[in-house]
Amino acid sequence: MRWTSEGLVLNFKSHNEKSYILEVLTRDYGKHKGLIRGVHSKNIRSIIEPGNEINANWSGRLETHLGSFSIESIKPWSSLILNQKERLCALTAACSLVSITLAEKQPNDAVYLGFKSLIEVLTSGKDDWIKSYIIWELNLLREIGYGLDLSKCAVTNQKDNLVYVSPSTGSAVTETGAGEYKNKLIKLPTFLINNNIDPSKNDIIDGLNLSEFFFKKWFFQPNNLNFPESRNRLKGMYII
């Protein structure tokens, strides 16, 4: 069995001396894993860095095999940030995410679209891209099946004044619906409700929070999984 796809590189662990295991996100086929044999060549090492676009030529017995990869590289995106620490660890934190997050073997237009235009926003040199990373991580967290609702208040039904989120339905809640609750609830970042806005170092660490609290809730927990630690890292750069 055979086939050929665009992809984007997750991440790879050693197999043996001379080979590795690929994980790819690919269009066609969604989450994918094969051997790639050439770990001592520099080409090879430098195209699979998690991040970079390439196109992936799967090939094994069977679809249930691990079979193996060649590959092909697109664009090198991980190579344009490797000074950059805060957006390389945000594209290393995205790809955790994907990879432990995605079920395999299932295409994903959705997933696959964002995951890649975050990738190009991390890259792109753009000031606010911190907060198109925590919007991405919000609808990656839809996807799997656990999106927030943000839109009106849980108590209220109003649409205005949203500031906090209920952890325990994930709904928007305003000051008023609050009530002596408030300090039960989790803050609700403005500028996930009017994205004109840019966000204050505060604001960040709230939107940060929010994503955490709801991955670890309905997915880290109850599947016995450690959150990625390279997405703690990126929230430890703006608490320091």
Second form
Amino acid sequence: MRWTSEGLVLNFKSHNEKSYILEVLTRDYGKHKGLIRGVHSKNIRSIIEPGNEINANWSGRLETHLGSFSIESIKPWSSLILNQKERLCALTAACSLVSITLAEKQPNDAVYLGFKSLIEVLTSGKDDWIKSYIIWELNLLREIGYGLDLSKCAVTNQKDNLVYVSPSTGSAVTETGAGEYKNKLIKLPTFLINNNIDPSKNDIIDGLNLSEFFFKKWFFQPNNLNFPESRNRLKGMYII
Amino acid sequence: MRRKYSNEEIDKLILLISKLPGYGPKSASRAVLHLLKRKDQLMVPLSESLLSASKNILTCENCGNIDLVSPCTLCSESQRDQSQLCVVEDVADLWALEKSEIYSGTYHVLGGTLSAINGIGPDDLKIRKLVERAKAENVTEVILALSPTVDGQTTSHYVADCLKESDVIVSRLGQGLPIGGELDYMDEGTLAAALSSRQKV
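Hand over the structure of the form predicted in complex with its partner chain; the form predicted on its own is what we had up.
Whole complex next, starting from this chain.
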């Protein structure tokens, strides 16, 4: 069996002295692993950095086999932000989240294109990349089946003044709807409702806390998985 | 039933040698036969040397280098520039820098890089010891000589953050075109790094 697809490198792990196991999010075949030989080649080593866009050729005798990749570079995105601490951390956090949360061999165009456009934003030099990152995390949460409902208040049905999210349902709540329970609710930063607003530092922390809470509650804890260290570091950069 | 053509001693030796980098069962059998043919010239001196190395070689408690003494020769050499501390991933990188004879400061071997996929976190690296050294010794500059990869640079940023409290200059190695490299063979990342760190001629 043989196929070719464009893809984004998620990670690689040493298999033996001469090969790595490469994990790629491909557009046509979803998240896919394969063996890649010739790791001592400087050329291959620089192509398989997380976040890089590649043209992946996979071949294996059966679909269920690990198979092997031969690759060509399309765009080495990660090398453009190696010296930018926060953006590099966001890129590794995004790669870790995609690698952990997505099922193997399930193509999803929305996830692929969303991930690609996030990488483009991270490497573009735009200042509001963190806003795009938080929105991307919430979109990823929705794509894996745990979307939040931020369209109206779960208590009053109002569409304005949404300031909290219910930790049990993931639905937005207004100040009046929150009532005496507001200490138990999660803060909803305004930029997630109105895209034209620039987030403050506190808004960014609230946004990161919001997605982290639901990722942990609905995916990481039930599957007994650790939340990615790179994602913890990204939040830590804003808390300090 | 398969015929047995060797004995336990040889099988054990082949198994152990096949675990060395670059060796598999076939090449390990060749190496064992070669050793057995040259017992006095090669096998006995090799085994003595291996035994002696396993007994005497230590990891330097100060910098993480390997030597016969701890602190190692590099740490205790008085003519070395104690104000500069070069941080490397592993001993092979330290050897590469030493071989080049272009650096005369001290070293610190981290023991790897942060890697989510391989489960290497900050506690698995000698970062705490590095911070202690940067504070305690007469260090004025810490040079981060880590690979220009995502993991290498993530580690660089993390180490630089840890050193914020210390009163030292933190620098990193230059990035860009390799000597002898041709421009049209370079990838965009290398070209971008080379262009951003351009120098006045």
